[in-house]
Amino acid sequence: MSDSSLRLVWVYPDLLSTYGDQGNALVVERRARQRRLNVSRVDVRSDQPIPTSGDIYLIGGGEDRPQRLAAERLRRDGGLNRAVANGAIVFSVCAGYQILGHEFVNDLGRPEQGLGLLDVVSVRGDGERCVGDVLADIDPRLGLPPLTGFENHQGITHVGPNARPLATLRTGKGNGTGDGTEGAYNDTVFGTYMHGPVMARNPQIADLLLKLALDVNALPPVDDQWYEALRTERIAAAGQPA
């Protein structure tokens, strides 16, 4: 970073802010204060342009029409292109998680260009909604524990090969490719279907962020008992031991 304040971005709470995504960035804040980070956050609507010095930029999920107006905006702004360009650090859900694909299937039914940050194409899939509690086991090269989380989407995603799966299924749909896998990311950017808020059932996502964004390798720990219950519960809720 250039300076001494960690500069956390949550994009368009006016169009993409679905099932709580919102507790993300809160989470995301609230563990840097408890580390005494000096942290600042901006809310950009999407009538604003996105800055493009920011450290880690948090984007939720939203409805078809307000994704399609996201991703024109998007596109149109460059803003957050140019700040991956520039090292941030980028988490999505839903809604978010396609935009920042190459492509996927917008409120008209016609394909929608994404911002090409991550090798994904989405597609609307043919049956059933995904709709429920997801378990999964995160990719180990991140090191971290299960991810729990609640999905409600019809689209389908296809990783290539620029990008890795995010999470590999227990229980779920993820992605909707029948492969077993959930989300995608790549060095500085990641996506996922879960909502929850997912920070919130999964803690250790925001100190995944935060570590990518300080260029360290771990940070001085914090009392999680709130959100081990949670998780405790989630896990079993989707009918799985903790």
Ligand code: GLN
Second form
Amino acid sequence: MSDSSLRLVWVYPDLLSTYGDQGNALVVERRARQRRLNVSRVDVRSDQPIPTSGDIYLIGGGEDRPQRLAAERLRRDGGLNRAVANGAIVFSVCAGYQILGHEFVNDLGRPEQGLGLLDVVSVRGDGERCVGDVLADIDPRLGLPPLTGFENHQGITHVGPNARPLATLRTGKGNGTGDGTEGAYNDTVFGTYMHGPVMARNPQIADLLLKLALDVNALPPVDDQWYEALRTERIAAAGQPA
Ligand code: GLN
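Structure of the form predicted together with this ligand, please, following the form predicted alone?
Once more the chain from above appears, this time first in line as the rest of the complex follows.
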């Protein structure tokens, strides 16, 4: 962490925040406050520079055109890459996930350069859009309960050797390549196709980001009753017993 307070950065809410992805910032912030951590949150619009001193950066999903604009601005700005070089943690959803990779196909049907922060490449799927509730088992190395979320994307994502799939699908399309994977991560950069918002459905992921930022193995427990009720409902919706 850069100093005694935890700095949370919500990247480009004006371009990337579909399906209530902004809820991810609310949940991370709230769970930090519940642990009496000194947390500040900065929402950075796409006409503003990305601060490089953040501890946790969150990026949401978006439609194809805003996704291209966001990628152009993030490349030009360079701040997110500098922050990751300094050890910052990034958690991204859908369009944000594709932008963090090496390349994706933009709204003009052309390959668009990403930020290269995650070893993934996204292409346009030629089948139906991937839409619906998803249930997946998160990589056991991360020690988290099953991942629940909602997906809606045309892009499909190939995970390279320098990243690991975030989860293995029970239901849904996830990365969409047919290899049964969903999302990707490396040491500090995470990507998923899950909306929901994903932190509200999987608050343990918010806690994982906080633990990584604080460099601690555990956090004081908080009341997860509300989250558990939502998880049970959505896991049932994905066609699996809770
Ligand atoms: N535009 C991207 C796709 O369809 C991402 C969509 C999203 O973020 N929901 O693949």
